[in-house]
Amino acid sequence: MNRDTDRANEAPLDRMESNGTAQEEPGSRRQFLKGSLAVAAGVAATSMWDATTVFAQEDEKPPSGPPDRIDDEAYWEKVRAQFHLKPDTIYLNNGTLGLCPKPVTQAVFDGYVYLAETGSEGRYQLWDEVEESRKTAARFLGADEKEMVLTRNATQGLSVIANGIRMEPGDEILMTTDEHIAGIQPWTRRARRFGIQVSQVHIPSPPGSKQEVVDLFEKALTPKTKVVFFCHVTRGPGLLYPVRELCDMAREKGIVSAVDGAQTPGMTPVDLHEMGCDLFATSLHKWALTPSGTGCLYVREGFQETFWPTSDGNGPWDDREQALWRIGPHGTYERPIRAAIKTALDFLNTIGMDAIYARDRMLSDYLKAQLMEMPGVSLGTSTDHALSSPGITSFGVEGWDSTLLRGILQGKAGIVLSRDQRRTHDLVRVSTHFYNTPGEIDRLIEVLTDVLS
């Protein structure tokens, strides 16, 4: 499986689009739809690891490998059967919280039953299970085991990052105007307490090209800039940042690169070594479908010597032999939940991240193509795969408040969505994942058309 994140930014599907419908008018809706679906349907993905997921009954097992065709709906129905999906709900809000598959919820239940039976002695067995989850997460994200620590979520990891980088009064962090509040607030607090400067660069939504993003960052740098911070994928418009290019730029100038990766693991292949960032925080309970309250923090091996831990609960803070142990979970924590991370990642690996990426891209392209034909509707997400996430599609409707529209869609048809009203945005956010179906997208368009008419 190709785990090159820089090439993943271009997307496995994009590398095959030269065989698309050249006879169509460039940029037309028909060409966009036909090219995207034809390419996606021909992708066959592979998995790097064998899954060890245990299922309750033999007939509940999902397919044992990736699909031959991404539009094989019979295959995806078997996958979909592994989720606790309610028949009266169309769940399109994976960017907020993903749905755990049945083997994951079973693993959490079994873990707590085991603790209830064994008490304190059971903690040691579960410690081994949690360690396996941590190592599996490291492999899943293209990192070494000694570079990864488990956290509760991206918010916790981003706070550790903001307080762990060594900076002096007057030093500057440069971030974008599209950052999540969980990424902004820790730096704002540190600025007020210790006199660092927080600066922001405005990135158009969407930008015209990857190079435009890099150029805007480079122009905003000053001699005081010590850290650049940005999302891998923004939560609202779904902008996919050119991570490798930005991290290379920072490294060349001796600047620390820190990435908010809350929206990418489980939606697109991620290779942290290929990306070249110093720090990466993520929530695994979104697209990676782990139990709620699970995430991880990556600290590049060569950067660990200068990274401060934020608590001393696990021993001497200056014990370099312990490396990231110093910033790991302290005291008693939810071991059954963290042990189930491995179960979720094994589930994804059984399908294969290339297949999941292609499925997510196919669904979002299908949605975008229909939205582009609706009067009064404008996309907030780029149609360029190099600049857009494979799973997040945001759109605005002229004359409509996105919060009101989202509420109507949920009340009228059980369609669960999110919205983005930061900066100048007033967008409805649709987060489609591999267990969603084209039929659910058709239903969204049907209900939206009815509401707007």
Ligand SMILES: Cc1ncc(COP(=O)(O)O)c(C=O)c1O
Contents of the next structure:
Amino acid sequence: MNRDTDRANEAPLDRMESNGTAQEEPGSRRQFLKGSLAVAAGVAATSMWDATTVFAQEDEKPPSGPPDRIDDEAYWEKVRAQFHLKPDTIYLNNGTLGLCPKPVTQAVFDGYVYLAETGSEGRYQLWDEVEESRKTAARFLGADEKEMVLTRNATQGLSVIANGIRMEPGDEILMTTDEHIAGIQPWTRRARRFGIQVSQVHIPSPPGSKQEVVDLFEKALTPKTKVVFFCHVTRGPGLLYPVRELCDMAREKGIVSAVDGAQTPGMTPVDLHEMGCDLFATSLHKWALTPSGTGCLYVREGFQETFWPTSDGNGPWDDREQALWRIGPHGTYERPIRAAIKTALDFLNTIGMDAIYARDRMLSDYLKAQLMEMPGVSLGTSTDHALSSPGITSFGVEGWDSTLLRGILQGKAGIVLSRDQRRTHDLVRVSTHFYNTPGEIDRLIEVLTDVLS
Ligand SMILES: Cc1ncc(COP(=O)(O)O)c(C=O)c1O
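Previous: the form predicted on its own; requested now: the form predicted together with the named molecule:
After this comes the whole thing, all chains and molecules, with the earlier chain placed first.
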């Protein structure tokens, strides 16, 4: 096949590469690419880059399977060895950005080297790898492949959601007073520009029960409410919302349910079909430990028909057969980074989400128990597992500004934390993931006690 014919044959691939869904059997296309790329790049097919091969070295694998006991620190030490942790830092801010394990940073590096070697030819191979990431993300979150599209982060997904739902002037969206700024902004912009109404309901932190949350939402609905929007887990207090119950309530009333899931994948098992929401936007670079700048967006299959894309690429935006590819990514994008999503999710799956959940729960329960003993300290997070996330623990200290306290803890002992300041609360946020240790929590309590006394 001469080069020009080869190019002409590749034309449909240009359309495919902006898609969220594959248009032909990935296996056959992969075979073709492996063969043609090897010829084009002058290398043997076996040297094709593959994000999964970074697990080939035994010492870069996490221990396979969960530990027998969740407090088996020897097991978690082996897991911890897979991270680029700095000895002078105690990292307790996974809710802002998770730490990539070594195989993930290696996969990103190897992917860019591969691109540097093969250029335009190599990017087709990487398209396959990115597709594997997208499908893995769908499975990881309990969705069908055709319901998932990769994004840069939760912020991008939330913006796509707010601009993609059909609404008329005067229609209302109801959200909580605890939304992240990235969840609020696209709605207030749409309100200013297109005359929709944004309303808020206050949910106390912590609430008394799941039913209280549902009742507060239900009471705040009006005949104009077309969309309800809330977090799966709130950014600051780490409140776990009764998503299933809220989505059921919305569906019964013909209201669209959209969820900000930035704080859950990788921290707690997520099953989107079980949750029953129409839309779910998330980052993966927090708890799922994928490279910074990666996330995904779920659009329920039955909802895709009426959902508008809000940016355009090199395929027809109105071809509904192509479902989510209309959302992007458009143009040339960071393929090695997206390809490494699969590496990170494989890493988590090797340990198992149930074990990760249990480990995170154990660490935050341990932390909460100690904070509750401290005079002047009050929890912003619930101790009830049904209302709290396993990874986020927030607390306020009487008479203390949380930004100041956070700064002192970092300056004094290298403890990296976040804070959440709102009209309704002023909290230091501790977000612990499975690579953190009880010893790090002891150190936080020790330094905090010292500072407060
Ligand atoms: C609840 C929530 N939504 C959205 C975001 C935005 O996430 P990103 O910056 O990864 O887009 C965050 C980030 O902390 C968050 O906590």
